[in-house]
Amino acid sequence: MRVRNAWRKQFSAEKPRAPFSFHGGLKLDTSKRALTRFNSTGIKELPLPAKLVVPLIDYHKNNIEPLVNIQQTVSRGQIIAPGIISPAYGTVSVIEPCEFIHPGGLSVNSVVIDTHANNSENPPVSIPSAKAAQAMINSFAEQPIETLEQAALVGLGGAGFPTLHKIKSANNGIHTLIINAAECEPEIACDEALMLAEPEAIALGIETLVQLTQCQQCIIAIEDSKPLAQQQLSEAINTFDVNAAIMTIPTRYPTGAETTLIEVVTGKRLAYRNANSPTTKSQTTPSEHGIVCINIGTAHALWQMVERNQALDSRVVSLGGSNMRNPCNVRVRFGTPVNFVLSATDNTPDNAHTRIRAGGPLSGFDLHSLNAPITANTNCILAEAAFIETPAQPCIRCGQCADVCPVKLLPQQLHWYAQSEDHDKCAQLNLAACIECGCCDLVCPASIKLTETFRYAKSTARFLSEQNQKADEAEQRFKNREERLKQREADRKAAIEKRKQAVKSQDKKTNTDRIKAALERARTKQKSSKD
């Protein structure tokens, strides 16, 4: 047992701080989960499908160089590229583009497993005694943290950020460990089935996230619209004597994102560079706060590798919307293609009209192709009616905007130089700090498609400032060589001048040298002719 056991007792036992308040911000109709929630029977395992698809792709949407070849046979867990993981026991069939989860319906090079049939079940957790499970948790964090890059873990929460880049960019120590139970967005309920059916894996992986990181507290968030989940967990927490407190949040878009959540627990407002959108200098990554935020599903994922040493390869992944028949949560194994999902759930859409999203209603977007498949970012998948446009009508100057935008930007002012294309006043204005909430569109009388606008404004932003930086690395380069040729020339031009110093001097030398050798032999020879 490590020694700040004791100080963290006393820790857990304080009572948790009241949360603070962030600015701006939307209260949203939860009824929709509260219908995925009591419909399902707990979360239900998908089968796994003949054929996965694993996108050849890191969090920044680079494309990585696979580590298998075609016809190989790969074991669940085993490691197919940098980061990336084989999610199921299987045979490699192909190597070839196909569509990912993308906005804009791309393709990307996957990695294509014909699954075996005798893979082995999913067994559930086990969950050991207390005493059993704090030994397992010791044993783990003894060993060095790079262990955890077989787990490839990354976070859950929608963003797919590599949990262990996020603990290690900590580098002066983390203080504060949040763990998000809060949901980003109304429709998505994964984290909170997961907290209704498996709350003590979540509570040990908890514990060993505290233990990995060391941390000096750990808050849980859960928001106030979930108390039975909020029970669930806590009474876990209490039985395995986890050292965190849960601290009830209200129930306000977007308290689920990672900037507000860090907001209302430690009531710190990071301008929060966003890692898609590293324009603005001044800003700060809340690892340089010593503030480490993690979904709870990650902690669940923790816990399988500490319990039976699994990588994470399948989450949890709501099915909703207004036209989805079986609402339901499915525990889905990465690379399930989502028309798989559909089907297997009775779901599939039975007319051409709807919609199917995936992601929230705001964070989320329309799926091009049902191909696609599931990946640690898919928290949920909806079916929607068909979409009726309004158009956008003149903006009025309400301000309504500005009143709910969390990180308190001025849309409507962002907008209006989103759209001319001003990129420094946009900088100006702090466009990176923007979360891309939607909360602005939501409320503007004039329909006006904020968030869309920041969101190609901010990628433009970023597409230029890499080639600013490009453009002055070789402005840099150009100016090393012209320094290393004008530093060669003039090198080049003092050996000269040395060497010819040098003969010179030698010169000089040899004369007077010469001089006084005649000088002594005539001394000499006066000298002897007096003799």
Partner chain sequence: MLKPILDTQAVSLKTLNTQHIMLWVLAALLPGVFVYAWFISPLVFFNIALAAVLAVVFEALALYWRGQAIHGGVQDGSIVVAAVLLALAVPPLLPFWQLAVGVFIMVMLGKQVYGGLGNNPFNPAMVGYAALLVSFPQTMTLWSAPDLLNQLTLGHLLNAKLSLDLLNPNLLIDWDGITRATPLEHLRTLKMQGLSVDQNLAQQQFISSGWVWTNLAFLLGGLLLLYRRIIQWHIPASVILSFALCSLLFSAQNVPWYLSVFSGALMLGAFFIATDPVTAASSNRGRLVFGAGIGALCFIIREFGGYPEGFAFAVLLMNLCVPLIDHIDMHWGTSA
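Pass me the form predicted alone as well; I've looked at the form predicted in complex with its partner chain already.
Just this one chain is shown here; partners and other molecules are left out.
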């Protein structure tokens, strides 16, 4: 399901401004309902629910084995699976498949934690003096890798890529550190709210990242539609003498995506390289170019780790949409079900005509169940009115989808090959580069579900790739077994032959000894007869 007509009116063909441009994109409305009452409410921290559901899945959508058992008591920040921590103090009640936030409503093995009553809320982030802050950062820099591993720090921009892996992947050093403060999609306001509420903590987190990465330059990319947030963040940076510069960028969707943001800030477009076969292509990573992008919320979470040794177990979530009664920004502990978030903010859907969505109005999708838990990837929950979807019409080849695609794909051709499940052709046309921004959906006059088709095709291609890899591994295991059996048979035959040769040699020696003994007896007898 998509929000189409409501945002189609806001489309503009306005050209983006300096510093650099990128292909396509859309100019959308910058108003955000979640900020309408921010001055009076700020960011409210929600209480803990009775149960937290923690999905055991990593960034690559692979299942993870738990490190805890049922009825085991866990503490807040305790590692319960590789790269995953417990968001609260409680008892593991069950480990079973639970639905998580996914376009297809899939389920994944999850740790369900019964929270205890003595869990405390997060204390306000303290802002030390510049000298004390520098001492904290220096102490953190002594063992940064170990600290980051314990913090389970991941990107809070929506992708959830582990921050430690991103930093360590830059083998040749980091030239440019980009702090992503762009939030160009309507309704999503969590980063802007964080910049308005705690700019000092963000500035100190950025300074920690600068010293951690030893980058040559740090650029904070913030949109021109956030003047107040930019002002407050600039003041905080000057107060703590942070080695970073603010760059004002145009508000154009999807500037906040990593590939487009890099192009806007540096003018560098990440190229594609040939992989194992001519029909498969992969995109070079930013770290290969000495560039690392970190979300503004991740910088804030890093300072929480430095200042109070607190692992990443919560995030700010924007609640918006036309049917959201009390739009706001709230801090939510990971594992909290969406229905609890809505009820705790007095936003429980009052009728069956309200759709609850995860993500923005363009890049998001309708939830299949409100029991799905909040994770690090959940930046926005929308309540939108239900609508009668316009049936898709045949493609008229107008080319508008290609005009707005920020990564220069050919959506109309990808759509044809994706529907026919021609994955080799999709790979040739770089389907993997699709960032699922939804721009093509918004401008398509035929109302074709392009983004939904691409999501399905990418997941199918990933599944087939995993199956092929498993088949190759099984084939290799079979070949290895055959080689072992052949070697074992050869060794057995060699051992038998060796024993035969040993027996023959022994028999020959025995016969020789017998002959010698007989001759000796004959000589002795002959000698005795002469005497």
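Residue numbers count along the first chain shown, from 1. Whichever C-alpha set is largest while still superposing within 1.5 Å between the two forms counts as the rigid core. Given the structure is predicted, the values throughout are model-derived calculations rather than measurements.
Colleague: Relative to the superposed rigid core, does T451 relocate between the two forms - that is, does its Cα move 2 Å or more?
Modeller: T451: C-alpha displaced by 2 Å or more between the two forms.
Colleague: Could you tell me whether the Cα atom of E96 shifts by at least 2 Å between the two forms after core superposition?
Modeller: The answer is no, as the C-alpha of E96 shifts between the two forms by less than 2 Å after core alignment.
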